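Quick heads-up: it's one chain on its own, the form predicted on its own, in structure tokens.
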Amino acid sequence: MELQKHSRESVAELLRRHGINPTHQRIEIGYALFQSPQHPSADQILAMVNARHAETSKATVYNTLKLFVEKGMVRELIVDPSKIYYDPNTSVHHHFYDVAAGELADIPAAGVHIEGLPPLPPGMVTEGIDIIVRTRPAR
């Protein structure tokens, strides 16, 4: 999905197109998520939503993000077991992860070439390949 600026009305329509009932809180979470080309964490999304309306719980944000992932609206990026970010850009691409700053940046798919993948187990198909290149400032 190509990232674009959304209004609350266009977020509601996007939710409907993905088979999601556009409740007020889901619209606000989607609006916060799609407002910038960032890769926010659930806690960052919670802070953005509650900066406007302090009524959304952490559980609601996590459950909504899980639904968005299941419906293919966003990608879940697990950079380590304690850090999960959400990417509203679902087009094929990869990421740099700055471990010092905790920030993700996109790598265009055209810039990455993968060779020599092992054969898949019987009955399995590839769902996707996510490459995260971990970086840190040089010393």
The other form holds:
2 protein chains.
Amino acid sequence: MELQKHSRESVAELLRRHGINPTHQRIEIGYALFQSPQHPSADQILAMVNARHAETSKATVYNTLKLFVEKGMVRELIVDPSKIYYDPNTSVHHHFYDVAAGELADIPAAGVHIEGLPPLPPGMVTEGIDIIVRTRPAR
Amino acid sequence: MELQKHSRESVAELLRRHGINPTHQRIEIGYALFQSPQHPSADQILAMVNARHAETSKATVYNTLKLFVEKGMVRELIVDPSKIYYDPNTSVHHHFYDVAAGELADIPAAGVHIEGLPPLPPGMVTEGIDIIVRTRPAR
DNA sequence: GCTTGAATTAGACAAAGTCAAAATTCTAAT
DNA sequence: ATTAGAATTTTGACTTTGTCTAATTCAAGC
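I've shown you the form predicted on its own. Could you give me the structure of the form predicted in complex with another copy of the chain?
The next block holds the full complex; its first chain is the one shown before.
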């Protein structure tokens, strides 16, 4: 399964498989992302990568995440108006989003059906369908 | 229907109905929002309101939109990682989002069903369910 | 008119992400 | 090993969106 813990070696191999040259910084960024228990944002990845000593710069993190997305290795999640979360699971799935904690949890797509959607606007094709179940703690 | 063209008078009445004191600035902001053919962002509303002459400040637009949301008159749509779009239609519905044009279109909820969602995480309640069909022009 | 609280303003500020140019690293060819 | 060009990273400035703060204005009640 894609979401198993990765070693730095397997991250490098994953990068190569997606047509990405595995530089030191890219491996560290990929490793941090795939090790994270939550879908991290860019600034969280930056903090993780640089936790022990400076490994990489902010711009490199952003540039690298953008490359990962372009190469289809990672998915952007847009649930918060001020930041992007990154999801290493590119298979079709959806999310619970706890708005109080700012945390995402995967909903497996298996068994989830949407019925009754109207036809697309003319001339358009679907890029994806996001289902976000916004949750908050019960009071 | 909620989405019919509004006069400034009917915007004022709508504000009162939502427990909002209808000041001049609030009426102008509400009028711009309800007149917009698209779901506008804050900066678009600011530009519309101030098109002929300075009617209000940026901070007032943001403060006012926040109040409209709190009072349930307007809904925030989060489909773009860098800005919030505002939707005067607070009934349950979903959206097509053209990522190339940055434009939203309503999908009426009637007939739309989601089946197969798992139970919520323990201790949580649903605040809402967003379905966003991301579209792009066909090539 | 005065007072008080609500509303607005203007400019500063913060956060997330981007940009541009310089520096550094990488890679392939010799 | 060296070189050259491409790729990548770095640094600090910048942009955009939204927030904050203190001063000012407005409106309602007395």
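Rigid core here is just the name for the largest C-alpha set that superposes within 1.5 Å across the two forms. These numbers come from a predicted model, not from an experiment. Positions refer to the first chain, counted from 1.
The Cα position of Gly123 changes by 4.1 Å between the two forms once both are aligned on the rigid core.
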